[in-house]
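First, one chain by itself in structure tokens, the form predicted alone.
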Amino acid sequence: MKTLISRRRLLQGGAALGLAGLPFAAPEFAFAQAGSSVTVRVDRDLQNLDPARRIGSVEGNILRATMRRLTQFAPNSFEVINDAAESMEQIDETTIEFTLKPGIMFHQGYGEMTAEDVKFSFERFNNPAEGEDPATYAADWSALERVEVTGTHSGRLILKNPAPALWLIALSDISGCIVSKRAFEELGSERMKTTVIGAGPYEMTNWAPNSSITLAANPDYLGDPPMFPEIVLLPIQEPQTAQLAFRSNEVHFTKLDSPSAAAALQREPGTEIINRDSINYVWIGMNVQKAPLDDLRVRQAIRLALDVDEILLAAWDGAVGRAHALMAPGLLGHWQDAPVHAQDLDAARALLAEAGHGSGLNLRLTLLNRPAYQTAGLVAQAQLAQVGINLELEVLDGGTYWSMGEGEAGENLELSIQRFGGKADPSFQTQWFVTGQIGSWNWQRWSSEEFDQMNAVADSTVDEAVRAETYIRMQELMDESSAYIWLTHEVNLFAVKDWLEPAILPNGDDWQYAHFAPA
């Protein structure tokens, strides 16, 4: 099986109830024979299927299978190929012309896809309807000025400025999904949170909240049909419950949360373990607006007190590499010469004393209820105790945790362990750390005018060498802030039945159900 790269996982909002903690009773379709259907474990239930306001990869993977884009990613890679577009051409730095394939029909009788649907789908990201909040993924289309319709199936995208990331971040990914204008107008945005009117190879035919989601092959799909007539998604939050379901053949494909889980399942008959490097990023962040973390010396002391290698050994069994900056190796803007911050307890104590905290300090680390993060928190707690810092661990379930950056909760955060998914273009990684994300995804509440300006410049610069230099300087600014202690870029681990070949985009979060195939 091939590999390559992908996106940030936005797990904001609603608790992922799944089947955790309940007696596990598999529905009858879970025991389908190989080749007739595939059952996939997802780590939470769906929450919002509006492409502009999706929550994360659970919704994104459903939309990727049920909707069409002008262009899409080839299986298992970030190679851009045509999807709904018969032709796509960038005629200059700010103009892209497209022609749709005729005869693409939306689900449930909503008619043929036209250029008007394309215009509605893309422009709505930055032009919310009256009473609606701005789109969660508005930044993906920030370079778009307008879409001009030139014919029933043709049009052009007019950009405000050159946008080299547009093909990877918007057009070919979930923000490029073409929705039915008529369906949105008839059903309303609220209903469209849980309804998919797409034109893709699969159609969402059933959703039993906190139980199952069924995708059935679309008989009217214009293109190569998917290899399986049905994909069933089971929301299972608890990793151990997911492993039990896999062993019982109630699940055919699941992401694993640890190398130890992979080692245990490796021994199961008929099982293949997939291990791939990732471009995601996990770090310990500090709220620079909350005392005493508003003192640079305190943040520097905490970074010096932590032994990241020891944390990785304990929490990830030493199976992941260490990260030194935001961009993973292989990405444009990877900072090869990023400093390696080694533990220095004496220097940490000296900085704390200089900052007036020589007699001890009480801090709180907020983290998601996952084994690796809890172990990392315990090791950090022990390490910080050596310099007189008493670290309280605040362990939260998904729904509560992912709302912690908002409002008053965000202002009161101190330290947190965070994990975001990456995409092939560095602009996706940096966008969460700009000043405008404070109160949303910038939990460190760090603000740098230079960083914000450079981010805007890099987004609209075509010269890759200039972009790379800009992103390295931005990472230098993050390092100088001492607000970020980078842990790992992860590896992606999956258990899959040996009769199934999944299609996984390179960061591991984004799956291409339409390209799942018999092995």
The other form holds:
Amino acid sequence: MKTLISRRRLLQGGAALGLAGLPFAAPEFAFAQAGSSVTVRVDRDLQNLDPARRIGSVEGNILRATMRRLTQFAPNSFEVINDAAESMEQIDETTIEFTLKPGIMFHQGYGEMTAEDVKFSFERFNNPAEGEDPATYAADWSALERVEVTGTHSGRLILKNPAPALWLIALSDISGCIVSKRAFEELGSERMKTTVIGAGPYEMTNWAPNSSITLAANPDYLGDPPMFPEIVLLPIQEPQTAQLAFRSNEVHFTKLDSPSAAAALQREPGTEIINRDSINYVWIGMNVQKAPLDDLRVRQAIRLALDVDEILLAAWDGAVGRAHALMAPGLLGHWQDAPVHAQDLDAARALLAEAGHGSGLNLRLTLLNRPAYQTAGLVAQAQLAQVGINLELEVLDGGTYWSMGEGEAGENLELSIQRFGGKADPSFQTQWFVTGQIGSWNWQRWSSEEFDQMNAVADSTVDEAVRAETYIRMQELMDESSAYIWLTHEVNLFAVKDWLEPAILPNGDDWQYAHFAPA
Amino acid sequence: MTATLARIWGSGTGRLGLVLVVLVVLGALLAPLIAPHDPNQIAVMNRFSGPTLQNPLGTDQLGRDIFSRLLYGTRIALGVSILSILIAFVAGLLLGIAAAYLPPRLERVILIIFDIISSFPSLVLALAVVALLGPGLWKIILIVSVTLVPHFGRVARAQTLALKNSPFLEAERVLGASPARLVLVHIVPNVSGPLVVLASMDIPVVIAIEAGLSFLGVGVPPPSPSWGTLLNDGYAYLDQSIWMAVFAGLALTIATLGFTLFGEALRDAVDPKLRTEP
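Given the form predicted alone, state the structure of the form predicted together with its partner chain.
Below is the whole assembly, all chains and molecules, this chain first.
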């Protein structure tokens, strides 16, 4: 029998084959449609990828994409949803039970994720291994007493006290990342500063120091694959260079440091500008342990000599609101009635004379080499000169600047312009100002027993009204110290190519690369 | 001197160089008289202003007058250049003459030191030293001086070697002149001529190094109006105003071009091989 294949039949057969094969090709199709990779500008290179000792959001954002937590934040929000956990249940105020999804595999053949990995990951914050430094983010897990393993995939978190912030600050965020116990034991904690063995949707496949960091989609990821097969991070410190890189399409997504930069890029074709409120905080701090700043009158005089509104106008084009306290509006514990310290040069001079510095004073202001901070420093320098304070500016690059709180450098710091990122729970904001952070992130070296006690109380109180009241009292204590001159909570501005839909958590610093999608 | 100046004036590029150098030097000397404002006086409400009668070259991100800052910046650029080159000139001259007269082993030690210093690019060495000791005007002057010493030292040594066995020095020696007299009265004046030409050629290089360090934020500390700092500010705020970058760049161009043309014309004027008139 002869089989004749006509042209029509051939086309019909081809179409049928194509339709039949479509489901198998679907994931590849998604990648192809979205483009091969997204390039994101980060403002510095990575320094420490250990979740317990990370430096900031650069590392945090990499870990968020490459690791899994029991719970995570839904895209663009602080809503908590399950991640590696199949189920999570708060049994009582101090007990949380979890069950892991079976079959979650760590990168590079480090095996399946088990409850033992969860126990190791969380307990190491407060019990560092021999030879390890104390965890920078130990406060996130300060309420944890122990993790009990009840099965290969199940366990129980036992808390010392109720911890209302635990879900937001620890479990669902970077401190909740589940690391591979085997990888830490085999590779050592030193190596883990620059290596990620996670189980997240992306895998860090390449790090060229000061050049690029590559995150490639994890083929073994248990869950919906990311929309882009590759995210490349380019460390570009200089904001102007970042803008040029964005204009030349070398970078597809970047945070902007000023409203004027946003206005300039707004005119670029194919560009979207994203503007979000911020809960970050920028301030001028004074080291209360270093003479002459150990004299309250000198600190009060400096606060009275500065005109914060003029600093904001010059450094941020007047496009950001003035901060009056640590907590941004909208946060639990926001101090609505915080005092607004206005410039009063006569009162400042009188206080300086009373403190024995009527003939003048030499001080140093340490700051990061960003145009906004440098401008703020120059304005502060000119303002303080009016009351006889000769302010020397010490402008540092990111690598040097961020280690200034440690050791002898920290003891010798005088004034500094600082900027920290905020999180959804106020306990994250207050933790850096406790006595235990001196020598690490408490650059003002201000120590108040009352503040420390209240911080511990607020951490373990479930009643929101009591917590809010406690945080306001803590901010009053900070104000009385005069060691903090609050500048702004900033605004979050981003430039993004119009084909890209980034995923940004409400604080603006935390990005979810795994949820970046085609627009 | 007059003849040398006349020879410089006689060449087109030399004349342009001389005019530019005189302008820059006058700007530096007369800055307090010419500048319409205090270079560090901020006026935030008037920032990023374009050129106006009140601010001839506009204002910067803090409302400071760009013209006044450029004028005072001339003092920093020339001050750093002249002081650095003077120190390097004297040190290079002394070490070069010493190397020519000392025993071969000591001469070798001096030359090795010259080689070691020369092996570091001056900007990289300056960055390393500033990273260790922190920024500051005197530190920059010292760093630049050290990097220039071998430059002068080698020429001084070569000139001294060529001179020390010349017949007129031999005659002096036979007549009983002391070694100190030979060096001070004959060697130093004869060696200094070529070094002066070298010095004039080095001024633009030092201006560029100082501006480069200040541009990178490791040079003259703020609020001193270094041209490099002004350029950096101009770059950072290019979106808001082009005037800072344009005028700071122009000032740097005028100064380096002027000194380069002047240096080349001076070299040609004092080099007998290039002289055409009797």
